[in-house]
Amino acid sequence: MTYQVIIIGGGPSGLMAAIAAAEQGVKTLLIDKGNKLGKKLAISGGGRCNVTNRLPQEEVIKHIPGNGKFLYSAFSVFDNYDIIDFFEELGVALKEEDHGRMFPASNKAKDVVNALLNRLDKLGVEIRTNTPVKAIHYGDNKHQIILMDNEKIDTGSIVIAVGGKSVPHTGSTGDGYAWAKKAGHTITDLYPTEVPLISKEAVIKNKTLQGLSLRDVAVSVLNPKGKAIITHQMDMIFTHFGVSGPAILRCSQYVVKEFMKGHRPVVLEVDNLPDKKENELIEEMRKEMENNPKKSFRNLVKGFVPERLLDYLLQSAGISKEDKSANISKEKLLTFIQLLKHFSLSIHDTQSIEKAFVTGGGVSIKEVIPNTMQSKFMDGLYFCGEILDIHGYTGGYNITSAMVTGRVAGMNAAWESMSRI
């Protein structure tokens, strides 16, 4: 059996690549080892599917700290606004939420997946699920895919869209790295990004703050000299093993990179009141204490942070719940404010790459042509999505990267296959 383009992997990038290839009028086959296509799309955005982000291109690329600049060429062909138009043309109405995140108006990820599957169907793309690939044999004019049942399929172009190593139950188990290596590609170090962090500190082990969410706090990752490497102001949550939530996920790759340099543990610092300067707070508190000397200090600062955290900070500052404002020394006040603005937590590890939302590392982008996604080493070989060494923050950025690279890879694989087979 011969096809002009074969796409391996039915995630966001593979689905987009198959549609783009078939739209060029070539005979296209989409293979996936799982029983369903679009599994990762179906669970993304908490089952609502954050299809892309409406922020300007510059901002989107800034939110893809792992080699986002590589995407400039691909974005000139197909970008986040084109993704919005693409889905709306397929009949999926989208709505915008905070930070430019775009969701289906129905709040159902399956509407996005079904629209893609219907488009594949209309274009006559052949789909094979439950079809694991055993090996790829690269040739001069065509390539051969060998399936687990030893069936051999020839093709002019191959698009490898099998994802990274994160969220393995969706089928991303790192299969594609060996196929890329066989074609001469370098796989950069793989590591978890957008991953919850583990702490062995007493406050975590004792479950003092477990389940507590902090809203709109500024979380910083400190280097060994105590300087902030990165700061993200978003929500976070204390868990039974450490910390998670949007601010933590965004900071996690910087923690991992410190670990990779041999720095462990890494200190996270939380500013609970990022919109207030320390000296302003001190002045405000002094006035309040002077005006309310008989009021307990705890009642005076109630509302600054959730009560469980407040009690923990007061205890850490040596202030009891009953202490009156008039009896709080200047030192204790300064200690309390210091803890509010610089609550620190040592991070000893991350959850595994399998539990991460996104894989860092992958096929080196130096070996891929940026405006076509073609291998620099092998004719008729293309990469897209998370197998590439590109990773973004959560918020629609990784799906944007996957869909853009998928679209570009599929189109170019189709054009090249016409001349190859």
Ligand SMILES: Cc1cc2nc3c(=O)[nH]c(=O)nc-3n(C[C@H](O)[C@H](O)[C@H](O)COP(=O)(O)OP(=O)(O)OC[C@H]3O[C@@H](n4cnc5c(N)ncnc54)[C@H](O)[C@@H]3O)c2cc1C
Contents of the next structure:
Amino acid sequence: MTYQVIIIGGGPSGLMAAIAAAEQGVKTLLIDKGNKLGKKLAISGGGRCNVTNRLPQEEVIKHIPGNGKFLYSAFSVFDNYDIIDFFEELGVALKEEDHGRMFPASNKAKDVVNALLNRLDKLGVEIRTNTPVKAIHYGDNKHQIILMDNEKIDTGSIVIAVGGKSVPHTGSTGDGYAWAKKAGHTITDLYPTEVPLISKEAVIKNKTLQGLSLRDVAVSVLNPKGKAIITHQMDMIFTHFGVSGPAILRCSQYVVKEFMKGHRPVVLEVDNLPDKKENELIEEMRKEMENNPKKSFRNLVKGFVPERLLDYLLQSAGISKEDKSANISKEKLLTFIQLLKHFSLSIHDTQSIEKAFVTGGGVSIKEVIPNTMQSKFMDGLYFCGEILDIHGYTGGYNITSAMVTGRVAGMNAAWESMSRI
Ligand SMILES: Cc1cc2nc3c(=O)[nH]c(=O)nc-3n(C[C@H](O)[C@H](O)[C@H](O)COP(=O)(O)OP(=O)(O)OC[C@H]3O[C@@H](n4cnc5c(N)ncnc54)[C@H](O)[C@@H]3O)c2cc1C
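Could you switch over to the form predicted in complex with this ligand, since the one displayed so far is the form predicted on its own?
Whole complex next, starting from this chain.
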């Protein structure tokens, strides 16, 4: 059997690549080892699929800290607004939520997956599920896909869209790196990103704050000199092993990179009142305490942070629940405000790459042509999606990157195949 384009992997990047290739009128085969296509897509966004983001292109690129700039050329062909139009044309109405995040109006990730599958069907793309690819033999004018049962399939172009190593039960088990290496590509160090963080500190071990969410706090990752490397103001949550939530996930890759430099543990700092300057807060508190000497200090600061955290901070500052404002020393007030503005937590590890939302590292973007996604080393070979050394924050940026690179890879794989086979 011979095809013009074979796409390996039916995640968002492979589905989009197959659609783009078939739209050029070439004979296209999509192969996936799972029993269903789009398994990760179907559980994305908590089952609601944050399919893209409506922020301006410049902002979207900024939210892809792992080589987002590489995507400029691809975005000039197909960008986040094109993704929105694409789905609306397929009958999937999208709605915007906070931070520009776009979801299907139905809140069902399945609707996104089904729309892609229907489009593949209409375009006559051949699909083989339960079909793991074992190896690729690269040739001059055609390549050959080898399946697990040793069946061989010839093709003009190949699009490798098998994703990274995260959440392997969805099928992403890192199979593609070996195929990329075989074609001469460098695989940059793989690491977990958008991953919950582990702390062995007593406050975590004792479950003092477990389950507590903090809203709109500023979380910073500190370098060994105590300087903030990055700060993200969003929500976070204390868990039984450490911390998680949007602000933590965004900070996680910077923690991982500090680990890679041999710095461990890494200190996270949480500013619970990021919109108030420390000096102003001290002044305000002093005035309040002077005006309310008989009021308990706890009552005065109630509402600054959730009560469980408040009690923990008061205890850490040596202030009892009953202490009256008049009896709080300047030293204790300063300690309390310091804890409020600079709550620190040592991070000893991250959850594994398998538990991460996204895999950092991958096929080096230096070896891929940015406006076609073609290998710089091998004719008829294309990469798209998470297998590439590209990763974004949560917020729709990873599916966006997968679909944009998929679209460009599929289109160009089709065009090139016409002159190859
Ligand atoms: C729980 C979770 C929620 C997420 N939510 C969001 C979100 O809401 N928004 C967002 O932007 N990003 C989200 N992400 C990230 C996003 O889902 C991924 O970045 C994206 O799915 C990557 O797409 P991909 O096409 O590169 O690979 P994948 O989606 O990983 O798909 C790869 C496919 O390749 C197949 N495959 C692998 N090896 C072989 C082989 N040897 N032979 C044949 N087939 C093979 C697999 O079966 C799989 O179907 C989430 C991730 C997780 C884990």
